[in-house]
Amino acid sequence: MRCSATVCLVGSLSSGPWIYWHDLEAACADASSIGLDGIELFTESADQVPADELRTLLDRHQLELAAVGTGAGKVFHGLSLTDPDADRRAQAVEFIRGMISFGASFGAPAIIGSMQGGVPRGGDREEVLAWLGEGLEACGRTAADLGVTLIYEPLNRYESNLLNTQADACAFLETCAAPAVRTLADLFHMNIEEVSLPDALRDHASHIGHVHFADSNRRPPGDGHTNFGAIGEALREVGYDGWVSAEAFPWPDPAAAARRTYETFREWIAER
């Protein structure tokens, strides 16, 4: 497992829980600093950063990149892959497989998360659904083609009224056709929603490509009461060997924060 902290470049998202914020640079300095892994890129667009300027920084300082978050298609173009608007839909898709492509170029996957969207008031779930099915299968064809997975994000019911937990999300990728498709085992998210953290994650290992490390009160890990030696034991066991990603509120501040994150992952998470 490798152990990565989220670096948000979108200046209106400046509230989320980002490790660290705006200077790409600085954080890939400090998180080499402290120990860390790679890092997880959360970008307006596919094309801010450009590709060899980020290649040059990350093997400047010894990471990778981990992951790229696809949510900017959300907060700066209201796009989902369930909107009920066709052409909108189709929008999204194609935001989605810019981002795939710019990860793909550093074998990273991108996540879907705020994307899915979600039920409106009044609306027909199964039919959103299949728009989900729809927009996640065009998506991971295009992930499958450049040789990386897609990761799909089951979110809290305070952020979506699609799919909350890991067995929901698992259920529905066997139901739909979408290759390449992994879920992402938020451990915020999954404080809410599952009866017990240890045991989603050993139940639906086989289909989970992502972990999000966050505490219970989404402060870094180690600063809130999940148990994190019990969800180090369950990703041992199952032989989870992919990304252990912050997203998490940079409290008290970056640097703090990701040290914070470092040294939970250490003593709790780390092969042994």
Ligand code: LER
Second form
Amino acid sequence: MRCSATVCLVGSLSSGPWIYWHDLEAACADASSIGLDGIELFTESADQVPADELRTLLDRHQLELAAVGTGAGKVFHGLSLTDPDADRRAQAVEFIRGMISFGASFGAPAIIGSMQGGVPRGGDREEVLAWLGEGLEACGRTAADLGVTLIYEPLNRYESNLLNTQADACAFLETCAAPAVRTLADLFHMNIEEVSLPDALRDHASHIGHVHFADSNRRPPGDGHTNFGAIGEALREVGYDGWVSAEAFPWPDPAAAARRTYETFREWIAER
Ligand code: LER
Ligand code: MN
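Mind pulling up the form predicted in complex with the named molecule next to the form predicted on its own we just looked at?
Below, the chain from earlier opens the complete complex, with every other chain and molecule after it.
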């Protein structure tokens, strides 16, 4: 398993569950000095950070790109894979495809979180799920062509009314023709939705392609009441060998949050 931390490069955001903020070079330098293996990027668009600039920084600091988030498509352009308007759904697919190819040039997957949208009041749930499936299939084909996975993230009930648990997300993916699509096990969302985090990780291990690492209160791992010993045991038992990526509030500050994250990873999660 490898540990990374999120970097928010969206200039107009100043709060949210990201460890590092706004300065990519400073984030890389700090992450590398702690011993983290990579960073996960949240950018405004697929071309916000020139690929050669990112490659230079990653190489200089011996980091990998763990994943790229697509949420800006929703936040800034109001796009989602389940918009009732077919043209808007097509634009959502195009936005995500841009992010997939940005990530793929670094071997990193794109994450579909808030871009999944939800069922509007009075909407037809089956129809909305069919649109989600079509979107995941279309984006999943692009990811497969570029040799990367695509990560679908079940969100908690306060962020989406589509699929909230690992079980629901995995059962849904099995109905789609989207073999490159994996689920994201975000420990914060799971803390709200799952009966048992370690059981959910064990039961759905074959679908899980990425882990978002946060404590129960979305503070850095180690600053809430999640039992990371049991989570580490489950992840090691199923042989999870992907990223454990800190998507948490920068509490009390980014540098301390990153250090706390890495200490918790080393103590409870890493292979021993
Ligand atoms: C994105 O990874 C996520 O977890 C969402 O809660 C952001 O809205
Ligand atoms: Mn997440």
